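Only one chain is given next, in structure tokens, and it is the form predicted alone.
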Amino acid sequence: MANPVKIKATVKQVVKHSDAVVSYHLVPQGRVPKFHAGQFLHLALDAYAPDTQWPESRVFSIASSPTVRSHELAVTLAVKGRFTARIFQTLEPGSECWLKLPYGEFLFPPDRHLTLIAGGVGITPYLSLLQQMLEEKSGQAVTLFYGVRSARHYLFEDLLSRCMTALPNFSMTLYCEDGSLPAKKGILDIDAIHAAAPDASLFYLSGPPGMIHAFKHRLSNLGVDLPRIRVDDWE
């Protein structure tokens, strides 16, 4: 795994999927290490220099694929709280702010079947995956369980439609609370998910924490080993 290093880098592109809900393209200063689909960095808005404090930072979820690395990080964030209602306001292309990464354990192993589970923005640590797994026209068989609150909050519908025409064994089933998009209608279902997994499968939560917390116990009461069981934890 490689060592963190910290580095500048300046906004490229601002998408705005909502009013709380916005991703950021950076072009990194530096050279960037490798890093694995699902790390995390480290986003800090203030000066650094290194010989002194790193500035008060926030930890995103990698969006964007490990081989654009050297010309493009990206992350999602949901506004939640001041820091990141500051970065909403602050940050616009042109900007500059520092990273620190990698970090993280949430990883895909590429030989086994994995069953990812996203509540909302949840959805975020899977795309660095899908997007590596497009560009290699990968075949691991991946089945994603991917659950909203209405037709506005479903975000980067474009990239899994790519998922589902272009990767042989990627499949999704969407669920809608208020039946806004043609998807299943209401909330995710862990015993219907736990159902469709093959034996052998790696599941993968990410969402909102009692969600996390909830499913979890769930899976280790359907009988899931809890190394089985990976979740998406860092906040």
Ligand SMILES: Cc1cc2nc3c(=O)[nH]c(=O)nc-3n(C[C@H](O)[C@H](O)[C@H](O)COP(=O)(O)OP(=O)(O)OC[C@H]3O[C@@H](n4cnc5c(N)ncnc54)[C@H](O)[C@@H]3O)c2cc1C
Contents of the next structure:
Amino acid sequence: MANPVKIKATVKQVVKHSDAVVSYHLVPQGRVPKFHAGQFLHLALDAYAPDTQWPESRVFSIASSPTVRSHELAVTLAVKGRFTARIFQTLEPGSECWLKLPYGEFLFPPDRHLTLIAGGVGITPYLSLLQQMLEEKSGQAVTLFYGVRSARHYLFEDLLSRCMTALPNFSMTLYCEDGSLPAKKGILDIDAIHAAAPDASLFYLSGPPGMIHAFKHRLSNLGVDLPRIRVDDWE
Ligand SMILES: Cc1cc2nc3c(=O)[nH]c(=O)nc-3n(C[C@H](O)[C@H](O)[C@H](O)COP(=O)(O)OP(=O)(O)OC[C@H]3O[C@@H](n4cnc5c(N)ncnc54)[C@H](O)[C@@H]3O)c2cc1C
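Having looked at the form predicted alone, could you now put up the form predicted in complex with this ligand?
Then the entire complex follows, led off by the chain already shown.
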């Protein structure tokens, strides 16, 4: 795994998905180390100078493909508390911020069936994998189960449609709580997800802490060994 490096970046584009969810496309001003899909970075707003303390930061999944790292890094965040509100108010095209990367062990082996489970903004750690799979025309077997509250919360529809069209072994089941999308009505159903998965599939959990804990517990009760359950814990 590459050693984390600190680099300045310039905001190229800001995409507001809703009042509270926004993507930032950043152009790195230095060499970006190799990273893997599923890893995360630290984002700081205050200037960093070498040999000084790293400023306050928060961590976000890298939402862009590792293959474009020399000219683009993206993050998608939900405005939740003080720091994400500050990011939302501060960063606009042309703004600068500081990044520290790569971190994390939420990795996707290329030779296994992957069952990806995303609740809401928990879709973000899968975005770099899906973009990389599109670029490589990957034949890896990947099944995504994505739960959203309503049509307004359905993120990255275009990317997900492209995956369904272009990737031969990718499929997605969408769950929508209020029925405002052509999808399964209601919340993610871990028993149905488990029943649909091949025997050796790896289960990835990303979403609200309550969902992660409940699903991990249930998968374990259904006989899935802990090494086959991978969690992106945002707590
Ligand atoms: C591996 C990982 C990946 C994540 N990926 C994403 C993502 O892709 N998108 C997304 O929206 N969120 C992601 N998160 C959550 C994100 O890092 C923030 O924790 C979350 O957005 C909380 O909002 P906030 O920082 O605005 O809240 P705040 O109210 O500013 O902070 C919430 C709490 O974090 C604590 N805290 C953590 N670090 C510090 C610090 N340096 N200084 C002070 N307090 C601190 C404090 O206890 C504080 O009360 C991820 C978290 C993890 C661990």
